[in-house]
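Given as structure tokens, the chain that follows is alone and in the form predicted on its own.
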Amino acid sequence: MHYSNEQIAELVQPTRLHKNVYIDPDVFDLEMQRIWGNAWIYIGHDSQVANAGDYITLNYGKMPVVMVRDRNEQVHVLHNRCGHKGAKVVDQPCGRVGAFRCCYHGWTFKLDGTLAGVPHLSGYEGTGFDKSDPQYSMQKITSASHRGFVFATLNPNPPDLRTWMGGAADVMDNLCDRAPEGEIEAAGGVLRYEHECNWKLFLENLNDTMHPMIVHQSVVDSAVDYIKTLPEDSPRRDEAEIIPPFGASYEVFEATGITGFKYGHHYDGGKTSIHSNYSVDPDYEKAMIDAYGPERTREILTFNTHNTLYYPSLTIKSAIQNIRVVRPVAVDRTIIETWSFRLKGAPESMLRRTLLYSRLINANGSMVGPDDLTAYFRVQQGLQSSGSDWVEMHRNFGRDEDLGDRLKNTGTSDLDMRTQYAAWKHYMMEVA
């Protein structure tokens, strides 16, 4: 069905959401057009294309795109489409090339997407075909980066990327500042995990602090029982820091707080989070102090957030140095990718901890992620019921603290939900 602005507005109300937000394919298609077509969407990190000719491919909403570094060290995001018959030009997930060549008729393209060569060009003489016309190139998509994180947008008049990020940029800066050299790089490959649910259920769960002590109780109890059998000097103590905090009390999560920003971004924590009590590798601490001095090191390492969402496509954990990327496929199917990062100048123990965390928490065979997926899937199933058309989000409604550029509330509030859906309505309302 075609949704009017009035009908869209009815789907998202101050304390409740209509179930069609999650289960209507027409709503999903409209989201791909209006949200994924107008927001800044995360593409990749520039360390994934470190050298000239390096590329990665991915889907931007429903469209295939390629991120590539050209010979002038510029990073571009290109439509992965030949300007001739429209064939997808690059089919491998990553690689290095000197130029792009279409498999169908052999048209070639420079690394910036410009059409370079057309076989048997004489056949076009006198036809009006202009090889220099940009429509025949692998066209560029507007892109920008912050601290190496590359975003793109189809919006012809987007806000500046840094302006769009608002205060949520502090967390991305903190992630990079945790590197003694002030830079990070993607490392360790990707964990790709298919979710049989609507993409928004994953985003809503990120800072839903009312679920961990319920959903993850069994794995936390098992981990605690196992940890009791370990000697104090066991190398398996890393697991002891990572898993049990997921069973923290309501009071612990209440104290972390949730901060929401314009455009749907938010994070849980800041001064405290479930990562706050992680031990610090002495070699890492020394490298940080040597780079920043004691006071600045303390500022960097005590800024602890849990999940930070850059709505709608990216979530990062600065204290853990990993990110998760949202790739919607259908109204009830979503791909979630987990990427880990190396802190340049830090000992390898930091990367090992990041990879361990990703395997324990985010992988499809992990001990925590499948708990969440079960809940998402059951929500997707339950919303088919005619028992009620609504999902509620009342917790701490009307109690937000307005700080001008951000809203704050207690850690168990639904501020994160209300922040996301304010942005959802902003993007989804068709401008006359």
The other form holds:
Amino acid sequence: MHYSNEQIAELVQPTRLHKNVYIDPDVFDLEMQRIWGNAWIYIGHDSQVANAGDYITLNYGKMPVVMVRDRNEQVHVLHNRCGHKGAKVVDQPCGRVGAFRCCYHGWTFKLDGTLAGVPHLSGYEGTGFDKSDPQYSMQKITSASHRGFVFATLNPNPPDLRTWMGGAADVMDNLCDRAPEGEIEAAGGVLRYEHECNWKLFLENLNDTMHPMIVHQSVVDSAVDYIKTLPEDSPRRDEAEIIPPFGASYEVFEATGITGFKYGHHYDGGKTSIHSNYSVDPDYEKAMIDAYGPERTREILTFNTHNTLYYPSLTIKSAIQNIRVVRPVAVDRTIIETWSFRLKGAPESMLRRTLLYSRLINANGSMVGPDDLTAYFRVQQGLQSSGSDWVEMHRNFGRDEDLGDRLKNTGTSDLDMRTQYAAWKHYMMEVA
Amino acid sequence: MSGSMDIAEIERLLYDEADCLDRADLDAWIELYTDDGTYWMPVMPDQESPVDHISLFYDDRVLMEVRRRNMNHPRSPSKEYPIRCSHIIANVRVTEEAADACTVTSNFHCLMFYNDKQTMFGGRYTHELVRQQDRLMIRHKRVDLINCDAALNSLIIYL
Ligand code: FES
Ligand SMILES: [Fe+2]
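Return the structure block for the form predicted in complex with the partner chain; the form predicted on its own was the one displayed.
All chains and molecules follow, beginning with the one already shown.
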């Protein structure tokens, strides 16, 4: 169906959402146009294209794009489409080139997308075709970056990236500040995970702190039961710090708090999170103190958030140094990518812990991610029912604390839902 | 074949292991592994490291023990659906051999029925086997899926 602004407004009410938000393919198509077409969408980290000619390819919404570094150190996001007959120009996930060359008729493009060469040009003489006309280049998409995280937008008048991120930028800064050299780089590869559910179900689960003790009870019980069988002097294992907090009590999650921002961003935690009791590698701590001094080090390492969402495409874990990227495919199909990061100047043990976490919690073969995914899948199935048209979100409604640039509420509130859907509505309403 | 490793005995172990996984019986499966045994499923073809790069699985005995308990736990949403597999192993070849240990590669197909869907997995196994107290056991198993770098769905059980 076609949705008018009034009909879109009807779908999102203060304490409930209409099921079509999750199951209607027409809503999905509108989201791709209006949300994914207007928000800043995460493309990749600039460390993935460290040298001139390095590129990565990906889908931006449904469109193939390429991120590339040119010879002047400039990073571009280009439509991955040939200016001639439209063939996808680059088809490897990543690589390094001197120039792009289309596989079909051999047109070549500079690293900034500008058309460079057209074979047998004489046939174009006097036809009105002008090789220097930019319409025949690979088209640029507006992009900007913060601490190496590159975003792109199709919005012709986007808010400045930093302004758009608002207070949620603090968490990205914290992730990078956790590197003794103040910089991070993507490392250890990517894990791609097919989710048979609407993209929003994944996002809404990030700071849904009412689910871990239920959904993850089995893995927590299994880990705790096994730990009990071990002798007291068994060597310390990171797993024993990572898994059990998923079974933390309602009170623990309540105390973490959720902070929401304009444009749908939010995080849970701040002072405490499920990551705040991890032990600190002494070599890492020393490297941090050498770089920042004891005071600033403490400040950086005690800012403990759990998940931070940059709505709609990027979620990061600053205390873990991994991110997950949302790539919607269809109304009921989404690809989630997990990337891990090296803290420059930190011992390699830090990257290993990050990769362990990604494998233990986020991987297709983990004992955590598949249980989450089953829950989303069940929502996607259950919402087909005509038993009710509505999904409720009342928790702590009417008690969000307004601090001007942000809203705060307790860790188990639905503030994260309210924050996301305020942005959803903002993007989805057609501007006259 | 020379040395103490008999190909029939090796194949018997591989088939026994496959049989445990066909029945999703991790209690029996774990007994086929040595105490320092590991199970690895890389996410890249030719991946060199299980710890310096992300993997789909990399379990040592500790994680196998947790997974075994988790598989039998009544409250894991993803385990509410029965898992039925059928493994076929072929092209079994000993690629390295020492006195009491050997490396064996094989091809496998695994047909899995889970949550109303049938999925075909396939690829190559590399088993490092070792004789301990007269018994041939698995010290390491590497599973290279031919589509390891695709966007896979959940992997509920070892393949
Ligand atoms: S389509 Fe690319 S050169 Fe013709
Ligand atoms: Fe979860």
